[in-house]
There are 2 protein chains.
Amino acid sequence: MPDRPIPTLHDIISARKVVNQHLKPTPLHFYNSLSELLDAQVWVKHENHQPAGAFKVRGGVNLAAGLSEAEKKRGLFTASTGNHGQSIAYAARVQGIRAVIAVPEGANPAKVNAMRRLGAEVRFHGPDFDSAREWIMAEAQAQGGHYVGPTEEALICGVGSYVLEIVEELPDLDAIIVPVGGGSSASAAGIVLKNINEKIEVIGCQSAQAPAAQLSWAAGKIVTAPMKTFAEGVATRVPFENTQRIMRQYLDDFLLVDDREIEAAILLYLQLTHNLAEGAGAIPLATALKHKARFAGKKIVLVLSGGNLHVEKLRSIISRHRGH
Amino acid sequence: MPDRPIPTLHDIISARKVVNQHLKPTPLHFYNSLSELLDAQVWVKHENHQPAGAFKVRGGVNLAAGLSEAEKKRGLFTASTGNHGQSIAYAARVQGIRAVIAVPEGANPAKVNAMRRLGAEVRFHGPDFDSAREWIMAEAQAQGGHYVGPTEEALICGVGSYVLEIVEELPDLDAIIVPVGGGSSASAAGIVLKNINEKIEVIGCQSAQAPAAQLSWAAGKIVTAPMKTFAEGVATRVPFENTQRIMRQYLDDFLLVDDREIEAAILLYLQLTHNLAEGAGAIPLATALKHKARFAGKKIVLVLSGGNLHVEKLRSIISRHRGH
């Protein structure tokens, strides 16, 4: 299969116009408290304030808006147990089209309910994510619908709208720290920022308990790795070739932090900014803390990518970290 | 003392222009999940997304911007252990002026730090809030500075900007539910909405463990009452005459909910919307749940007034409500 073309800055600027028709810009807040802690000037991009609680919805609305009338009639098909599924459900509702989302049997009922409330048809299939995904791909083909892969170019372009918002509000940022799951967000950050000012550092980050994307980036080829992190937004076992190619071109570095450090960052966000971050969303803060000297004195943006953390998980984090 | 004039819709429209120079509008989100739960169409006004985590900052920036140059030189003086102090500190920083905030000895260190990070001078004085307040009033007089009372008209007018944002985005709302502490927010909601469409219901709400404002409203005169709620944003022991007068004129009703119901609403917000609400911020949701039949089928707006909840308090709420 020939390489798919890498989206350009122009593609992302065009997608932003579409995204703006459906979603408002999210806040970019400066925090004194985090700045003191990190000896840096620290801004947070609040993608946790999106309607579905995560940045992915930007990609979904761009993809759905770009379908032909014939494609819209046949609907969107995808597999997901988390933010991606909610994003596609949201985007389908905005366009008034059908969304069919496959989830493994035993999927989190809260997330299934969230997708259903957005009007999606949820189909349980197979014991794990991969079997649900294989089933829905076949189903999309049988019904002539559009199967949405997790790192499609239309998703990357839509997601890039958040990076444009950052650079327009804070054009002299020195570095951005972005969590990597499938890689669409970090890819978009690289395309936008490096084409505007190559001196802006673009740093990817991930859980050390799910390092496949980082190992693949470092090795220059796709590598799989064990996946044990609680941070489902970055729980990637098999990386994606298209986003890996973009990240190899554009990322300055790709850092790992332990789940325990991610949990501590969730608590810090809660205590110092009163924002609920999901695991993936807290990784940039954990990364900045771990590599404090590297970012000292700089203007840095932490991407708080989502806030969909389960209440029981939050309780256990608070309990275990008490008094630390 | 003669009655102070009640702010008008025009005053609030004028104040909004000032507020907009310093603060962005906050989101008004529709939630499927809350709508199903309440059998109504439910929007949430996200004042928890303000920079200092609560609506009060709107009032602070309006008040500070309206000072004369001579007043600016002498600075702002107030007493607070919570959101009001952070709001005044934030507003003073925006104007580049001095803020002196009195807190009782033993005040919450996290809140003291937050005020200091915003550049305020924090003075510890006396064993409780009232002694800190009396001390700072004398200090303001001695230094010729402006003492900021919690329900000044300039604060009410600035706060009213959130109500204008709501009615412009959702002009056909049927009812709004607003938490009452000092009463500036509910007063502003009444002035704006009743002057635009008197059929829009404006409902105040408070903790039954701190019912002074509700009892005073019902009695038509100032009544004090025990104050035992954990929801410090509505922990009013002695109500304020000026906001009581406005609320008597404009509120359709004033409802009470128990602290236990407020805690359950905090958990619901966390589970269904992934937003952290402080006690006061969750009271409108608790009220809508308790009076479900009254709001069934209507378009209602819940004012999520702030998100400044202590992590340890959140942990204890989650633990106690597990499995409910």
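Just so we're on the same page, rigid core means the largest C-alpha set that superposes within 1.5 Å between forms. Remember, predicted model here, so these are calculated numbers, not experimental data. Positions refer to the first chain, counted from 1. Compared with the form predicted alone:
- Relative to the superposed rigid core, the position of the CA of Phe240 differs between these two forms by less than 2 Å.
- Relative to the superposed core, Phe129 undergoes a C-alpha shift of no less than 2 Å between these two forms.
- When the rigid core is held fixed, the Cα atom of Val223 travels less than 2 angstroms between these two forms.
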Contents of the next structure:
Amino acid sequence: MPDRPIPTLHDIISARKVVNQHLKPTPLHFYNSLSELLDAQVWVKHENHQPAGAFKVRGGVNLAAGLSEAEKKRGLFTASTGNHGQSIAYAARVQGIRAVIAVPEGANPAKVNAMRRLGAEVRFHGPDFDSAREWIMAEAQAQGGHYVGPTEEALICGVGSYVLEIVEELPDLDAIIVPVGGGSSASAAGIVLKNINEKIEVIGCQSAQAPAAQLSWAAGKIVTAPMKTFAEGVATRVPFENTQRIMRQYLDDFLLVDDREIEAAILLYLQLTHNLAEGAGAIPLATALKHKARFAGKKIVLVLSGGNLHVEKLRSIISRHRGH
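Next, report the structure of the form predicted alone; the form predicted in complex with another copy of the chain has already been given.
What follows is just the one chain, with no partners and no other molecules.
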């Protein structure tokens, strides 16, 4: 099977024109509090301010806008732990087409309800994302639907619009830290930033309790690994070859942090910026804290990729970290 083409900077610039028809740019804020804590100049890209609460909606609207009328009639089928599903549900509503989304048993109730409010049909299947993905692929084929994988090139290009917003506002950044689940966001960051200024460091990060993507990147081949993280946005057991190939070309490093460090970062975001970060969204801050010396004195951007954290999970995190 031939390699899928890697999107170009031009592809991402073109996609932004589509994204901007439906979504406004998100804030890029400088925080004194985080800068003092990390001994660096710290900026946060607030993709948690998207209407669907996460960055992935950019990719969804770009993909749906590029479908043929025949594809739109077939409907969109996908699997998700939440944010990708909300992206496809939002985009399907904009285009007036059917969306069927498979989620794992025990999926984040807030994300499931959000998908349903956007008009999607939600189906529960299996213990994790990869089980749901395998099932919905078969369903799409049986029903003649259009299956949307979470790392399709149209999604990567749409997601890349947030990176263009960053580099236009902050062209002299030294490093960006991006959470990795499927890898669309880190891939887009690499394509944009390395083609504009190869000296900008692009750092991927993931939970040590779901390290498959990091292990695959380091090994140069697909490696599966156990998935035990609470951070559903990075809860990948089986990585994706197309984004792995892009990340191997463009990432400077790929770091792991423990779930307890991610939880602490969620609380720091609440305390210091008054923003709610979901698990995946807090991983860049946890990474910067863990590797403080590496980023000292630099101008860094943390991608707060989403804010869709269920209130019960937040309560349990606060309870666990009380007194720390």
